[in-house]
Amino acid sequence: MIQLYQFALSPFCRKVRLVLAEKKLEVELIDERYWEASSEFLRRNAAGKVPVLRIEGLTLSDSGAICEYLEETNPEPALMPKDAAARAEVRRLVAWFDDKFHKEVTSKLVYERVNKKLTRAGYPDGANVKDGVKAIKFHLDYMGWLLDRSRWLAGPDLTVADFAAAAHLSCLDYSSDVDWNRNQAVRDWYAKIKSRPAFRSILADVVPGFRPAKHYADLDF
């Protein structure tokens, strides 16, 4: 059995889980409160970070090098192109989302309201948060243009790509802090990404102590 030690929250850990589900990998979730820093957690990684992943009697780390293994080691149905110019792409926009969006959105909103209370690291910080709530027109705005120019965010199909946006989307949208009427055609591709069979387990997270805004796991939002 695969396993997966996480953290609901975790965009890389959601991004992983996205690509295991779309390649219909079963795989037993295990939650991990990382920062505590155990050592037996510390022994699977040294970094102290989700996700981890345990495979074929490999402990592997790092979303993206999880996400590259997967791919390589499972290639149906396809999350990269096959032409190389097409595959930096995805790749760039991975690297967007998780360095880029992660930084100036995801660790302005999601971390400062919700992991600073679960992790006892103090209150939000009232300026982070302003930042974030101003980074993300940006960044939808970006998304729109992307998505007036193909289907998917990286061309025509769905790649992993489309699962690291999603990844930090569903997590800020836990907390209702996407706003869905700023650009249609980035609400489309949310709804359209969001019905697919491998987001369902995603839908179902609840965080103890912190509940999912109403519309969360709805389909037609």
Second form
There are 2 protein chains.
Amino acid sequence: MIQLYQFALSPFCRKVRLVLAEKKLEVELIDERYWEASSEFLRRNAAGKVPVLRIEGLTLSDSGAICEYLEETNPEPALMPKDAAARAEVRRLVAWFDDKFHKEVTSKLVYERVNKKLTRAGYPDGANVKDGVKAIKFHLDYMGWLLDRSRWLAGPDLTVADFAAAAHLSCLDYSSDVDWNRNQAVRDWYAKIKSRPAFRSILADVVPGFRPAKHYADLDF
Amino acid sequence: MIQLYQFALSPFCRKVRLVLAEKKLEVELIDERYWEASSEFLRRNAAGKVPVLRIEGLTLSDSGAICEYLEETNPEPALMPKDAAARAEVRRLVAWFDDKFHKEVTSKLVYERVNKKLTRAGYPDGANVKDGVKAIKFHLDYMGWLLDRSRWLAGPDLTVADFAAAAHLSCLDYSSDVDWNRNQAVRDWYAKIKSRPAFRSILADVVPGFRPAKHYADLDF
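Swap state to the form predicted together with another copy of the chain from the form predicted on its own:
Full assembly next; the chain just shown is listed first.
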């Protein structure tokens, strides 16, 4: 059995869960209080971060490395195109969301509002929240621009780039931080991805002490 | 001709340059004042970051995506192992350096001391510099631990993980921020990598207004 050490509102864990589910790989989720950095957890991953995946006797960390591993060992259904240039575009977008979007939006909103309280790291920083609220508009517009050009974010097919983006947006949607009226193309895209069987476990997530927004699990939001 | 829009002391650009040189791909380097974010540059990369690679009619960004593209289109000499688990280890380490090491060390030392002055963004933050000086010790020890187990960082062969690490350390070495006496295995590893032909252009880098440390280009440091 595959095991994933994870935190429910981590976009990196959610991306891995979506890839696993899309490839119909069953996984046991183990909630990890990563911020306590127990010695047992640090033995699994010296970086002290989730996700950590145990699979086929291996202990893998870094969500990007894990997704590439899953794609290489379970190529069907494909979440990466075959062509090198198209693959570069997928990887550029995964980095866009996991690096830039994460820094400018997710860390400013989800981390300030939820993770800080959960880890008793203090109160949300108002300036950060304000920056995040502003930045998400730019990112939604950029996604809308991409989706005007193609069916999915990186081209005609669903790829791990869509899951990376959806992982972040679903965390933000949990705390009602996404204005779905801003861009119709983004809303349609999220409705499509939200209705996939792979998304079910994400929509069932509940973080103790933080109830999700009312529409969070609603397929017709 | 391949063109790389770059900044000499960016570890991400250096990683790409090392991969290009190791694969004997000639490249024209174009210095980009990325912090000025000209509209022309933003058209090349909406993320407003270097490196950006122009190759075969494509404009690629994100250093990870670029290196994977170069490996897929120019597989020899290989900088990634064949085995999926070994590839996951290479990618974990690339992320270790480009994410964790960058955040804890490079951004605290090189960015505070060099980039801030260059971009007129103010004076170095003493607390950041202190954190960076402390954190690099942990990272050098971790590298030493890896190098006690294998010839190169990710296993028996040179991989892009070694170039990712060397790219960061070479930027830090430029400003004398690496204590080469801390770990003999790391020093031996860096001496090996520094003497490769691929490293020559890195050692010739000069950033106007910041002279490199005396030993910077010295193969016998």
